[in-house]
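In the block that follows, a single chain appears as structure tokens, in the form predicted on its own.
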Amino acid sequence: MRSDLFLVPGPVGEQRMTGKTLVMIDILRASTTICQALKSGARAIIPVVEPGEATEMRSKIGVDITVLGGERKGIKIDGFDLGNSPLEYTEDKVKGKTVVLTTSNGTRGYNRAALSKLLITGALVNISAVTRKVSQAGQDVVILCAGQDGDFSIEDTLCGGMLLHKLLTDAKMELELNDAAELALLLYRSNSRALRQTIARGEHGRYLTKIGFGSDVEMATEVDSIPVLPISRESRIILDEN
């Protein structure tokens, strides 16, 4: 099976991931406050890419049943009910509502992605719920790391790499990996005992924890404790109850 990580979404055309399993990884933080969402309850997340898109879309379902939810330079945007952070996500917020959401990067990489065959949004918090999936699925595998502001991260390349290793190790799967890939696994294997001061360090790290987001840093390093599996059905986000 061939697996192919990319650094930064940029470069990567849809043709690159048709038919394939498609693994969407922004740990800071939107993937982790997709799985908090549902955790609490949310019936959907729905991803767009800009603020207009999001208050469109709760016109379009509802304002009594959405929520709008989203941020720019990591700060909630104006007019909005909740930032990014997932500790905002709690049940008395999101349950059985639908999560408009747009973030600076995580978000901006779904609407590319619609001839996958199987979307799923991964983070560390999820991490064995992921490998599950990827091993049952049995097809291609595109990890597809959002990176920051289209730079490369060193959260989602770690938590990219953390994914391959798992397949590699706990699934016993075979894989032929692209060079990203396999820089993605030395990076994980270089710092597995170390992932969260590692993150912590990373440039995007230090700036949620200046700007007083530290604890969502923490969060989102807590492996596996949040395990839930958001794949993604017509636009939306939902959990996978298989």
Given for the second form:
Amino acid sequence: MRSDLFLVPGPVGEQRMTGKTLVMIDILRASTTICQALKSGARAIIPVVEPGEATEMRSKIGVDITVLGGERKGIKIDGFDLGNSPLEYTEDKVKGKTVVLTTSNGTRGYNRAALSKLLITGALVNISAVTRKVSQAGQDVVILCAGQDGDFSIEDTLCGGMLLHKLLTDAKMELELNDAAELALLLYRSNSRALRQTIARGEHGRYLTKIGFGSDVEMATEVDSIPVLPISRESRIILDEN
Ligand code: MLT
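Can I have the other form now, the form predicted together with D-malate, not the form predicted on its own?
Then the entire complex follows, led off by the chain already shown.
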């Protein structure tokens, strides 16, 4: 089977994803927030690109049953209920609600769900659940790292590398890797004992700590601490029931 990893989402053409398993990764912080919201009982997450789309979506679905979440430059958007800190997505805020989420990088690209056969939201907090699902699906996998404003990000690449490592060793899949996947695997294998420190030293880790969200970096680097499996169905992210 083939596994292609993309360090940034930009250059990925439709034909590279069609009919495959797609894993979207933005561990700081959209993927981690999505996992936490679902664990706290959110019915679904609807990822959208722009804040205006989020407010329109809320009017369409119903204000009472919707929570608006999102950030720009890491800070909660004016008029929104929640920012993008996973720690905010507690049961009392989101249980039974649909979260409409817009973030700078992580919620872009979910429109690819229609092309892929299966779209999974992956993070370190649910990495073993993602590994199991990808291996059960038994088809080519594309790992899309959200990166940061079009640039490579060390945290998403490490997470993609860890997923590949687990697919090869735990799930014993035979994978033909593209060069970016090889790079992510090398990066993970040489940093596997210092994941949190390496991520905290990265650009986005440092930025989040500077603006007061250091505990989000800690939460996002707790491997397998939120063992949920978010999958996309008709532009909604929901918990996989299988
Ligand atoms: C993003 O989508 O770029 C991130 O989730 C930003 C953040 O740290 O909130």
